[in-house]
Amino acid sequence: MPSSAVVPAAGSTASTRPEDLISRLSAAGGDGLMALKAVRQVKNQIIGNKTKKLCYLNLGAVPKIVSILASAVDAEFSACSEQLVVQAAASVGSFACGLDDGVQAVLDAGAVPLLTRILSSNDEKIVDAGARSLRMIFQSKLAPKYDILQENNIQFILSLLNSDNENVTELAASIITHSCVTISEQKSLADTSVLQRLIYLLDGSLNQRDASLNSISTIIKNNPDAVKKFMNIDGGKAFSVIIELMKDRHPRTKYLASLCLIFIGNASQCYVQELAIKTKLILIVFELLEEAGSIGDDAPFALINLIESKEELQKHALSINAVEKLGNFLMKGSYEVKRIQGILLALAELCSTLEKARCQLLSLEAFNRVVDSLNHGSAIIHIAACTCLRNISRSVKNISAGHFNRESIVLPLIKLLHDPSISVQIAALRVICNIVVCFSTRKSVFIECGGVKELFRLSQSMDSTLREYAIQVLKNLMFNADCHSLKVVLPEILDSSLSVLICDSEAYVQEQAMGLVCNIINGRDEAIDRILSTGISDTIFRQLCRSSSNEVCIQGMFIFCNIACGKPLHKDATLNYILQTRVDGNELIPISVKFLQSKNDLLRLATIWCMLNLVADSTVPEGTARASKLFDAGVAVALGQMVDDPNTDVKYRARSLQNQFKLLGFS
């Protein structure tokens, strides 16, 4: 080899490698300048470069740096002691920046409490780095939360927010954003002298402005008691400046600018009461729409608290095409999930109430996307889709007009109903309710879908909700039913677990398959008998005795109601169950005078119409012989009591059946 070449120092080159910083890390024992450097350069490896901070995390990077940054705090502070604390906590930070993984490793290392010492250092570099390290370590869901109610804690967080250091005023506003949960959180707050400090900082830079921003929005949140105190400071000088950082250039400003007023306004009307305003908010949520990352995300969000369960709002939100620039942005696809869940909510919310909303909606190719996100492979979207489809299906015209009766929704919804997460399944069989409610003679798209099968499979789920909306969509799929719909349903339903869920566990669950069973006789004498020959007919009525809900009884007795509409014997069969007598605190009477005697007005009404129907023939013997019975029953004496209901209804069946028993004879 030549004497001039140059040979590479042993080792140069594998210093940087992670697996050799690791080991530097290690070795460095009391060598600060050893420390320093591996600390340094570990660092300036993983700023901004997830991968990397993978790597030193599988290598167990963070208890070593944590080990190290806690015996510097501990040193005399040397001047390598000093820089060793700086870099130290720097690579913290860089760890939780952005990275769950990360976040949990500095947490499981128990970094916090030494970062949180470090803020009472005199050097302002110390400060500065904590701080900023403890500020990345709040943006995420895993940091622990400080206990707002705690006195001592509440004095630390105002003590951040009078530092002079801007990092460690945006970590207090952190600590706020992040803790504050609970009304009683927000009150503890609002308490002290916290509002007055955020409003201060809203004259500070751009980060304190929009840290302050976010820490207002929390404290007054779904609370009218904070937004008033918020209000009243300096004569609600803040509210004219959070109107004028509405405004503002940078879109995180103008949006946390905009939810502080959103919540205001929610709280009171008069505090937000120019449309111009509202005008301006919801124009600026479809101006944030366009912005990437977490605010064009969230700007949907922000809309839906604006104008949730306001019609007023709604309708000026229509005036001003919402729907349209909504499916507009819609259409426009490749947006991460939160977004399109946002728009998808958004435009459920817009079609809450207002028809004209989804007449619009339905007009534009933006619905086919919202169908089409039925089949996103998300769950959040599968149950966003589904609200915005389900509040579309509220109108009778729209889905008589043939809007849902075609495969390219219901097969879809049917799908869902093997989604593995419950939500997801019990958010399609909502939608499904709606659009076979009303489908008439068109019902056998969803039966020729194979979505029968699915609604009794789910009927007999653990999941009570689950049985309950398989239930609720079979009963409405049985409302006014073609011929060839209820010879394909009925016998599966009559011959399935259906005496089962009339005795479900749970009261809502059984008053649906009542309601089921209302909507099978309907006037039919073919699924009367075959009610009554089943046993179902014993197995409502003993429901019928032992159930303590009103809304049970209601249905079971308008079952009994629609029976004795049928043929004599159906009439008998009726008259038999309702006379049956039970105890009664220390009386035996008959069911039906128990339910007359009932302080629920439907009860009643439900129990006085069957017995109506009982003697609505009365002209042939049979007739009057079932009124005989009603009457040796005690059901008169209980009728002279009812005359006078304070329910106008009841207090006419009433009459009409005391004067059906005077016509036969019978006083």
Given for the second form:
Amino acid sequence: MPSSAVVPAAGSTASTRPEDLISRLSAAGGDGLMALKAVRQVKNQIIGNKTKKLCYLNLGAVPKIVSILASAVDAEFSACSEQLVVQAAASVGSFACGLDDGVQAVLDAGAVPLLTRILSSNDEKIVDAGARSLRMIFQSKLAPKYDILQENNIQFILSLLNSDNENVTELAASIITHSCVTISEQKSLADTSVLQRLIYLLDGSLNQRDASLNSISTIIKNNPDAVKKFMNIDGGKAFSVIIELMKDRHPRTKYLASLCLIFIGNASQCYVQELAIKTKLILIVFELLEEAGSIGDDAPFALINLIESKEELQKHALSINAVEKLGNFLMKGSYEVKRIQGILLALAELCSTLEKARCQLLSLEAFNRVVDSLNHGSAIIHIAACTCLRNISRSVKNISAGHFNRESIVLPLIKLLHDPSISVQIAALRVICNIVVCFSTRKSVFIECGGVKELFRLSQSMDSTLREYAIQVLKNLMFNADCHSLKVVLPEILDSSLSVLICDSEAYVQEQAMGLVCNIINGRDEAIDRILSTGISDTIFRQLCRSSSNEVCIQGMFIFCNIACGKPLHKDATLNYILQTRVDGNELIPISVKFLQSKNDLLRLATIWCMLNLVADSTVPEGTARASKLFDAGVAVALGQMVDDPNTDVKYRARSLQNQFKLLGFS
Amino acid sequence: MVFNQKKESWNSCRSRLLQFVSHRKMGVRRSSEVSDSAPSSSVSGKEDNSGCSLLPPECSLLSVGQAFGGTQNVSSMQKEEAWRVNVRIQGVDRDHGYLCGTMEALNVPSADTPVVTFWEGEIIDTKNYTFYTGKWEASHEDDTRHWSKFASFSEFSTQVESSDGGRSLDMSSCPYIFMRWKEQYFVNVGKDCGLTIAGFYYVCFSCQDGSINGYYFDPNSSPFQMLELKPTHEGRSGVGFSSYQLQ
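What's the form predicted in complex with the partner chain like, now that we've got the form predicted alone?
So here's everything in the complex, that chain up top.
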């Protein structure tokens, strides 16, 4: 039997227990005063109190309050409708403030249309309450995207921006920041007077300024056309305003102004030419890294945006000790995951091309912290640390010096190959790609630690990117490899999946697999024997004949070039392959002649090198016999057109081959 | 590398044994993030008004994975001597005019084992590097004096002096590649091995046959010690290729 709620009479001392307040919200009916008191009490309890918010959420307060708001908006209450609207709207906003569950409940209850409706009220307090609440909602990622592409909606945003009410203009800015994502959305806003209005609001209160800066940065981000429009407004007046705001004492203003400048500079170098501004930007980012909260967390990403793919700016950053400063931040330790990720990625960017940056980081204690990050508990940090290590190790000099051939680096990387996330596995593989390249006689720690079997496992993955990188690691491992490394890799790769990988569904996997074969057999007669006897050479040749990928054909021809460096038997086998004819248009021509006529420089080059190796030894009769077969197959005719090849490398090799033919009596 | 004259009295003597393994990328990058140590088939960067590259040509004989062998003349007033040298190319980055490798000196009198150094090279591409060194204690006069030792330099000599080391030179049709090689560290011995790597080499590479000529420069050593290298096949009966890709 349902029990009826005990509802204290209006005006009496009422209970403020959540359960009681919920009952009163339900029982208010048309009693505006009762509803007002209950809503106000709920609002007062939840403001700034997450626990209370969750408690009321669980008790279903939000739909009840939104229902009261709807009734109040329709003036269904007998009294105090206006106050009730204000209090209910404020309550809704409070539930949405800083709590995703609260935002979701508010959205589910259908509050947004109601709140939007009250923005057109004549009562300033109601408008204010509605705008504040909507702003809370639009600050959340859960809020629905406002369709900026609709003309009416843009007019609505403009009307909000033109309001004298500070909260309303901030709401408009929040809507823009939240909803403007695509280039067409940026364009639709930049084509109107939105940017002008936002620039005007930069003269407003601190909140208005920050909200406007945020919206401006959203509209101009990675959009040169929008930047151009922005820079042309009032003869570029806004640019100098933003330069000044970059030096503001408020960290958030500073950050947002810096972000705008970075986007302006990224659009065209002509806008931000002065080195002093760039220096200031870099220094501000380092200053902001000291800030607690989201500003400090976002700061390294601003730096990344500033220096990404800009070698000159990276050099400049290096000259003002950027690596050392970022390293120091990393050493300070206990930051949020996002900030650590940002610092690692910023270091990665600095080390992407500059050898000096790599050497600097390697010499710092912070390098060990980068390595330690491989053992962090977060996949995001794993990927960032791998990216950083990958860029540091993108250096023949450092690999050659053996800086990465250490268990402390290799073991956690091998462990990451077992991570449930494919992205983490790929990130780890890409670092391993670099550090396994063998430039010295040092033992490979990667092989010693059992990494090769993980590569074989991943080379059979369902994910083609994993397969590609796993094979690329093996290829790099086999570059210049010593006998020990070869003994570990060769039997397993030949006996397992190599033929399958050469015929992989993806051309880039085929290319890597062929590159692996090329490295394995280079200068190793025993390996060539295995390739020929196991039928792998047949598989390679079939791919050569049917592949439409130049890269695959180039790799294939370099394999035959390397086979042709072997014993006479190997040369003969090569000759048999490359003289096999294939239909080309209406003609039946040897594959080698077809490749000599290719438009691809490298394919012509690989083919000529292969032939040069076949006829290199003019002192033995076999050399002459092979030259004779090539000559008869029409190679000389094709060669005649190549002695003046536009590619100088091809031209010199063609001339060498022609000279060799002449030496052997063919001309 | 040469004998460290602070430790050794035999100051005119120097040895070089270079061993290069060169390596060439034989494919095309799939990802823009991939950095390959070997030259790609097309050269980006410096172009003339017609869009043609002015950079020196690429050469498969100067690619990662190739090896060279020969001698460095270390003759002094006291005696005639030439040391055996092997060179191996380990990395090439055409866009940055960079290459690197190892150099192995086989019969260094003061060393029990062959001495290996890691060197880095600057390709005179007139984009990243000109004929003027501008460092390592080499004056313009030193540069001109050394480059002029190569007959193939003669066609550029006038322009080099008139255009700040050859900044505007068209190197695209030149069958030679000029470089500077500077040793950076000892790979298999300590710094106290009695040798010094203070100087650097002026190098001229022939794209046609892969031969290399060089002159060592160190203000504190005897001038014009000559390096002569030719491609070696390391037991192969032809020219082999291998590759790696850095990410």
